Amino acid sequence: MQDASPQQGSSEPLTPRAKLAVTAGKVVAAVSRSAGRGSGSVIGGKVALRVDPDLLARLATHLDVVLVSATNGKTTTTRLIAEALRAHGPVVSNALGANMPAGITSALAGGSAAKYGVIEVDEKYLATVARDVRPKAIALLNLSRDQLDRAAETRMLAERWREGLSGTDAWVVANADDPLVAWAASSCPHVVWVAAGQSWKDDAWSCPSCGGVLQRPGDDWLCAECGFRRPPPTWALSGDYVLDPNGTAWPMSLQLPGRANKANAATSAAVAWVFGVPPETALERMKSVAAVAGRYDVVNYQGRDLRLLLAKNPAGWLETFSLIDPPPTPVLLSVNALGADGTDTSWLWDVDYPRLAGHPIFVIGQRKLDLAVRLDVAGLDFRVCEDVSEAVRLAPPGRMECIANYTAFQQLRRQVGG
């Protein structure tokens, strides 16, 4: 491969109508900021977009833009390529998570010293703006089941993607592992491909080209009816190392706990060495972050060590199940079904929540009975509870695990100061 290290684009100042659009969006995010109502990164965004639609573009001009989208990791990623990127210059990036437009948009601006930009997008948008940024890579993580009341089916998503991406100027970093991503990278003219691997694959039993039944011997998948396989990686996980190009294993020694991690990180040093950031700095780079946007954290509440664990949908939480303390380590659960969760329960079905037997469970948030008529139906030990603090009350000794959906891990850091 040749070396694909992009220039940094151009920067042309802003128009006065841009300006006026990042001043008044940042005029109404701290407004919103000071009434309680959160960063205001969203509503400031919104604001500066309907000032000047064109804003997102503009902001663009002068970066070199990462775009990193999928259902699991996306935020995790991009704080790990940041700090990767940081080791050449300085870096803008969403970090706390808001991944559409208008959330980008908010962190563009406030980033006009940056030489990079990397950018988490949801996935619904990646497409848009990819558009809008011309980014000079993209990552794709994975593609699983999640808010299926507001997303797309997977297939379709994987679909979206393709058709979006097809002739993309950008070097898109892809898991092999994952068909779905394959096939959704594989209409692009520049793909690194890395074996990151596929904890769940319960949404890619299918081919994604012509609907087969996908065949998995050993690590590998493939269809035998129309001959759509994984294609062959130049990067890889193995273990506590990442196998560049080369063949050269780089040890990981991450703060960040688990196996999707050490995934993305993999993915990470592919996307940094793409901008010319040797294995070797990116990794050590990665080994200063130790949690992301709360996630991971460790905290103390009411005398008692909390684990924050963020888990959003089936694959998640099949995730963040290997992470957790054996037992009898007691365990919180917290689900809501708020906008930004997506409303629709039934992945609880999906959740393979038997592999908590033996913990003492405890349960809260919005859906608290929804979950419950779950545990029941997996045959677990539970207790309901009005919140945080009943829970731990009533919990044995020692760390308690506590695993929430997206909103309710929201309330659950507010909760107890993380």
Second form
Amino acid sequence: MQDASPQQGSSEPLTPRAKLAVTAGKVVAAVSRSAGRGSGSVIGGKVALRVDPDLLARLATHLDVVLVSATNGKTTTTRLIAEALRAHGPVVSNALGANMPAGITSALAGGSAAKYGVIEVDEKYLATVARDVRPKAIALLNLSRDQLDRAAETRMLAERWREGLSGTDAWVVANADDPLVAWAASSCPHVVWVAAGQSWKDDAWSCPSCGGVLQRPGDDWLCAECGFRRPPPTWALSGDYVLDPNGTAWPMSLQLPGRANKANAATSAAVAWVFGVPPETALERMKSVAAVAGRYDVVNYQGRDLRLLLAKNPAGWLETFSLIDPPPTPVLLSVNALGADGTDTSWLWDVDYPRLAGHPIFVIGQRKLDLAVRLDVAGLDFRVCEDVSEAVRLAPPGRMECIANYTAFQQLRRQVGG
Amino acid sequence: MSESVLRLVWVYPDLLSTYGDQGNVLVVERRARQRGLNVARVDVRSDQQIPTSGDIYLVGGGEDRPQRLAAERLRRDGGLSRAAGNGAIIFSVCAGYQILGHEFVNDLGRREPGLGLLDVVSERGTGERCVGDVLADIDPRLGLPELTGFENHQGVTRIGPSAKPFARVRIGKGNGTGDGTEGAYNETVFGTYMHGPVMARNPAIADLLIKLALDVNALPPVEETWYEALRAERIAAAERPA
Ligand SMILES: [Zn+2]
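If the one shown is the form predicted on its own, what is the structure of the form predicted together with its partner chain?
Below is the entire complex, every chain and molecule, led by the chain shown above.
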């Protein structure tokens, strides 16, 4: 891999205005924290950006930055890349998932001693943030339907990525198995293609380029009308191994469960390699990650182990179903439709719930009745409960798999102490 | 309707299945099977021919570009129009509803011809997107209980003389014309802006389609507990001031 561009500005101090902005942001964040309003990182970043709109760009000048974006897996992948790069120096990261410009600014403001910035970015802001921070690498994992009421069409997002990243100097590490991602990245001059797989296919039956129907023989995909097709990958996920560009297979032994996390680790290994960290070092360091912001955590609640799993959209639920323990393991499902979840619950009907056949199923959450009708129509047996405590009392013995969407997951964590 | 099998056709899941409307197919299929009917469900992708021998056709909502592609392919295929000519029952939602009309405005901002199976014309609204719970009274001639749905669109659809409003909204925007109408129908073709999906919240609509396809006046009762509970909750939610 070639050298990084010379790090201009690494010894250049922040301008007085930028310093003021960082200070203002920290003061507001501290006030917000003491008022009990969360970590305060977003509001601090907003104040700081108002004082100095170029602050994000300025904070990033002394860092080697990697941006991570996707519909699913960006928080976990950000964490895996951060662990891998720590092999070569201190890292600053928005580990708590505040992934819009204000939250990112806040996170970077706290990392003046860092060498690397590993930053999760909301899909809608990727192009803007990439323009500001001039990343050395950008990891693009997947794009699929999410939050229907916001009307951010998946192909429109791909188009924004494609236009916003077309002239980037960054190495773009992109999933060759997701046609929307492949299309978005194919206008970039430097791409590392990773065969990271994609279980969910229902947002990419149409060619992103011409609208033709994609043909999908085996793991391949191509458009017969315009010739757009899966780019040849140089990295690949193959079972429990990552194949590097030399064809060497590196074993993964992650604590994080599931195929999707293996794909995240494969992408992270490719990103680490762009920064000069060899796969064996990167993968060894990724082993230490057991839970990410409470996801995959196993907590003991009322004498029973609960594994907490986050799934926000049909693609996420599909990957989650593939990693849970087989029947008769009891499963708890919780769905909300608050602002952060999207208020349209129609997506429940695109989730493949029949795959839960054989599991004792317990349903909670603000929209438990939508879920009840969904499961009833799927012909599944289930019980609707008031809360997790009732579900734990009623469920047959054994560890319980608890799958929840965004705010339902936060509530569940608070209740069971995860 | 053939002798022994209810043939359900789910039109273009690759283009018009973005907003959970395949739930309508699942509900119709489930409730038909609960009545002891044999059901053959066919999912027809947009590079396949639409069969003309179906009993009930369901068309869902989709994003703007897929909507245009779907309209182009349905016009070229002609199968859905032939099925309608044979008296098939067609139920459509949102983008699908617009396609069944005479014309709509496509993703390129141009007028796109539809199939003309329903006497409606659609355009894009200039105001805010209509998003939220809806409560409406369905045309009493259809004998259905009140309609609860979730709308999520920016369309404006005007109804011509040979179609009737499917419902009148009490809460929500519906057709977006400001006249309180929601959806449209004629003898065999229905259109609505309601997601949810609409039949999960209004299983009586699924039963209506089955009755029309079988040409019967009544169906044996089925277990309604969860549907009823969801309906009550969503109707209360719509009535609650936001
Ligand atoms: Zn093509």
